[in-house]
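There is one chain below, alone, in structure tokens, taken in the form predicted alone.
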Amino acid sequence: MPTSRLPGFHNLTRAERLARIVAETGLGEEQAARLARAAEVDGDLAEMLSENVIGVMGVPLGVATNLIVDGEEVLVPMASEESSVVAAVCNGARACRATGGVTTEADAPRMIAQVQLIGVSDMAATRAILEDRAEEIAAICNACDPVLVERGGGFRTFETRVAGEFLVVHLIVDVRDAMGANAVNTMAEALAPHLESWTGARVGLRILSNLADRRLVRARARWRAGEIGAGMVEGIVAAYAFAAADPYRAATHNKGIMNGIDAVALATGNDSRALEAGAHAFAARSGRYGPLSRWQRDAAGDLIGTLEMPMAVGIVGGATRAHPTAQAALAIMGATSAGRLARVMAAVGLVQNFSALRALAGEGIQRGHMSLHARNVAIAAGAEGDEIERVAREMVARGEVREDVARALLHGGKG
């Protein structure tokens, strides 16, 4: 039986790690083999991103078009391994172009860091004493990124909120062109001491929120009845009406915005991860999670969708700044400012949205996507080379794109 007590797995060489790997689970060796041909051009890269690092995952990068955010054209990086999120980005982009694309706002780019302070015995004692010191705060939070202060950043104000028997001081700082989360962290982790000094409380906790309700985004674009029928635009506007009155349905309307943000994301070296907290906190903030965006038809008949979530992103820093692909993608994108790069991530998950609403509203989800899924799932029956287009083909042609259809086209049979 393999065991996962590997002790100083970390201090081999890949290619060591691999081949421990193989002899605690018997991995094959076809299997091995691909896993270190895949490294074999970033590996060394990815072992300074990660940690025991045995291979590379690809993740396919590709680039939709059509999109007009603010009156620019724009070519859009997307990673992702599902054909269909590019897709859509490309159609419900061409759809909105003869309205002029997608218009957006960010707000400045400020995070917060909360500060949790234990055993506090009067909440409103203790906010007169932190109100009277918050010259000294700035000036603690500041020094610890003068760069940060030299570039217009920098600490911003503080407030102090009750949550259960705690109070929490939460830090709001601008930090422009990066996510932030290195330096709100690097702030709040200066000021505790002086926190517990000054008030007698204990601090616990003093790590970022990603719930970034202080640098929202906002995108609005407009589909003309004449381009995608009245019957559609009163379809939408019912499948938003569904999202807004039922969670169930709303996590699934949200995950088709994210479908495409993350794609940016991950394209450009960002934390896919804290966008989908924050975005699934913020859907949440009434109390009940609803819809991240809204779809109405206006005067004239038209669709109108709007969209406002937070999007902590950045252009400079960890990943974004060290991966060579990352540097690409914001090049391509012309990206030259994390404002910037939000309103485009944006006006992306607007657009995806209007595309996977449009495909439940008419045809269903499953027609086009499987159609584009089809590859995928030649691929995991067996398929190569030229028999991939061709069972992917006829799987579409059937209507049945199935991995079980698939490997029977393989063999000659009828499915």
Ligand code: MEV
Contents of the next structure:
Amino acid sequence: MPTSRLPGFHNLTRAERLARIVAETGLGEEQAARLARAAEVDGDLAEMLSENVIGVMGVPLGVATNLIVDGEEVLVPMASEESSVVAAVCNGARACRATGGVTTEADAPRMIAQVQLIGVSDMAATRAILEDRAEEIAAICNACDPVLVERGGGFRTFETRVAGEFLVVHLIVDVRDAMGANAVNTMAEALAPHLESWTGARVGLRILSNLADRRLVRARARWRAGEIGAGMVEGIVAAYAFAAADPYRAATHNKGIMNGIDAVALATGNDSRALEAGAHAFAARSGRYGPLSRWQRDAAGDLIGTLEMPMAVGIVGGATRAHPTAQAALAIMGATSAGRLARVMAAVGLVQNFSALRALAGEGIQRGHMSLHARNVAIAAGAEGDEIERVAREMVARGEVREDVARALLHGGKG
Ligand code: MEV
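Right, the form predicted alone is done; let's see the coordinates for the form predicted together with the named molecule.
Expanding to the full complex; the earlier chain stays at the top.
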């Protein structure tokens, strides 16, 4: 039985840590060697980015083709382990090229930091105190990040909300090309002692909100009925109606959107958990969880898709700057501002959603998905080298992509 108590583990070298894990868990030699090999190129970088590193988990990086966003052609790097995510964007984007691709718009990059005030007995009086200090609040926040201010960003305003028994101060900050978590958290922490001394309240949490609803992005595209078929337009509109009526379906509908958005986030070193949190909180803003996108038929019978959601992403700071792959991904996209990145990501989310709904409203997703997934199944069944392709192809031809079939094919059986 291994112990999870490993004092000094973080002080070991990567190789020593791996050896320790092998000793504790009985991990096979071959598996350990595989972990060590996978970290040969990027192990040192991984250690800079995270802690207690023993390896690097490689995720395939693909490039989605065919996308036009606001009149500009764009190649989009996507990191995803899920088969068919990249292919779905390629196909969906190709199908709306004739109508000019996706048009988008993004709000100014404003993030919210929350400061929780505890023990406020008179909410209105405390609010008034803060109103009187508005200029000082701005100055304290902006002093935290003169470079941001120089670049045209910085503190914009503050608001107060009552949440349960607490008065909550929201600092609204324009973070320019950053995701902004560090900038706004620093401001919230710097302001906290001042808020305590002005109001007599005690400060609790000081942290950004991932419900970044001051930083929304919108995307819109049209797919011609002549291109996808009038029946498909109807099918997708009905799929949307299902998601609008049922949170169980809306969760999966939105998962499809996030398949694309998270893949671009990962490729560009952005925080996919922050995006997920923001997306789902936004999807539930009415009190009832719903779809982030809408699908309608226009007067000409064409399909119109629109998407609106928070998009807190950056091109500076954090892993985006530190990770050469993220830098390369941004260079491939030609994303020179956080706004452009956010708009391309919204376009990817919308197109991804289109392709998922097209498959679901048509033949279902399994045939396309499974043929792309067949190689994974073959590997899981123990196929190696040339066997992988042979077994995958045979399973697809039979329409039976399953591990038991792969195993039987490997061992010369009929499956
Ligand atoms: C699978 O990763 C995503 C889908 O389930 C999305 C959807 O159902 O809309 C296909």
